[in-house]
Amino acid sequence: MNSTVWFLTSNQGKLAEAAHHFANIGMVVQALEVPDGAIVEPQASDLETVAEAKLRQALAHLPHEGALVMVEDAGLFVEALDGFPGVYSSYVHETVGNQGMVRLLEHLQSDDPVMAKRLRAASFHAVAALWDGERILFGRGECKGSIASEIQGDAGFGYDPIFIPADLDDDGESLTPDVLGVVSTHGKTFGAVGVELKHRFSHRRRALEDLMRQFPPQGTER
């Protein structure tokens, strides 16, 4: 079996997590360099599609024939904007901002809290699409919450300091608003909160963890 696994990424976070799942199977993990202009985002309506396409343009930019690839793509999804801007989300991200995203949802207020996280439900869904040598492997991971009123805190990326996780139960899934869960961040967004607690909600590592039950496959010998 291959030993390497290339990730197309630039994100250092990204390559990191990766690594430490794959090492678990003995296998390292290393960013795979393409010239500029040599991936182009796909137009499309879902995760899987836009992953697929990215990585079938990895292929020729491989360093081997039958080498490993990766790739991972991920979204916000709000329910009030009927999943708006999901596959947009880096674009919506870079021309109107966190503080931009809050404008299009400050009609949706109540003075119930339990009411106005349930009317601001978002989620972040992840997709890690990985090439084996002879097919493509999908892992799915999301992490469901609400968006913020304001923005909260300045760690993280993205849309972090508007994110408000939903609490988890004892077996890491999600709870509705109205449950306090044995994880939680009181109401605080991930922008607020450090690496090690936003690590147990992550949709990118329960991608991750999603595609580690698939590959190797058992029984296969590569």
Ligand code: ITT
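Positions refer to the first chain, counted from 1. Between two forms, the rigid core is defined as the largest C-alpha subset superposing within 1.5 Å. Because the structure is a prediction, the values reported are computed rather than measured. First, how it differs from the form predicted in complex with inosine 5'-triphosphate.
- Once the cores line up, the CA of residue 29 ends up 2 angstroms or more apart between these two forms.
- For residue 205, a C-alpha deviation below 2 angstroms is recorded between these two forms after rigid-core alignment.
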The other form holds:
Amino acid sequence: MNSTVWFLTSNQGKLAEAAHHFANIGMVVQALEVPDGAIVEPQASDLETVAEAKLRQALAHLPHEGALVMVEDAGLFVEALDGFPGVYSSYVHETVGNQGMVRLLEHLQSDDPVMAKRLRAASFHAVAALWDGERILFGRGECKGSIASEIQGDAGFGYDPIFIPADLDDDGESLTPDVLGVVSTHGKTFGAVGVELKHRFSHRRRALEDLMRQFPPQGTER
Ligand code: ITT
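Rather than the form predicted on its own that you just supplied, could I have the structure of the form predicted in complex with inosine 5'-triphosphate?
Full complex below, order starting with the chain above.
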């Protein structure tokens, strides 16, 4: 039974979150090791194209025949910046970092907290691409929210300390950042709440769920 997913990623935070998610459905995640320089990330305007291109290159490095291989590409899309940094999220994080993002949005302030959240609206998007041995499946997830006016917390990774998720409604769906819901971080960033609560909102969890809806996990007909 094929219950190991080989995840091509250099990001330990993403690896840990995916492992946590797959453990819930009885599957194991292992990092797919490839030689340095083996994977070239294309310049593309959408996450799907990037994920698919990386996955196709990863197929040359299967750990064994029939292995399940996954790539997952995520980005932070800020409304007031027309979706920037989006597909450039890694580069922006490596260069200006969270402090730079906070500075970039410094002018978007309001005494009205609802208006402030609207002005600073952003979302995480994730696209997971899985090679199931025969074809490539895609899963997509989004998490709405807003960018904090200062760095908050040191849990998680990447942009977690500046991203405040929007509350969730009864069905677990993201509301707009200015609406109160039944699940809330009460204005705290992902970096201040930790991984368990992040998981309930997470774009990554949603993308992996979307992916696994298309893939019969262990114990079913596969
Ligand atoms: P791989 O491509 O090797 O998997 P990466 O770190 O480049 O690793 P992404 O392209 O998916 O991963 O992510 C783009 C940037 O967005 C990068 O700086 C991440 O740290 C950040 N990011 C992705 N998911 C995130 C999340 O759930 N929380 C905070 N930041 C995240």
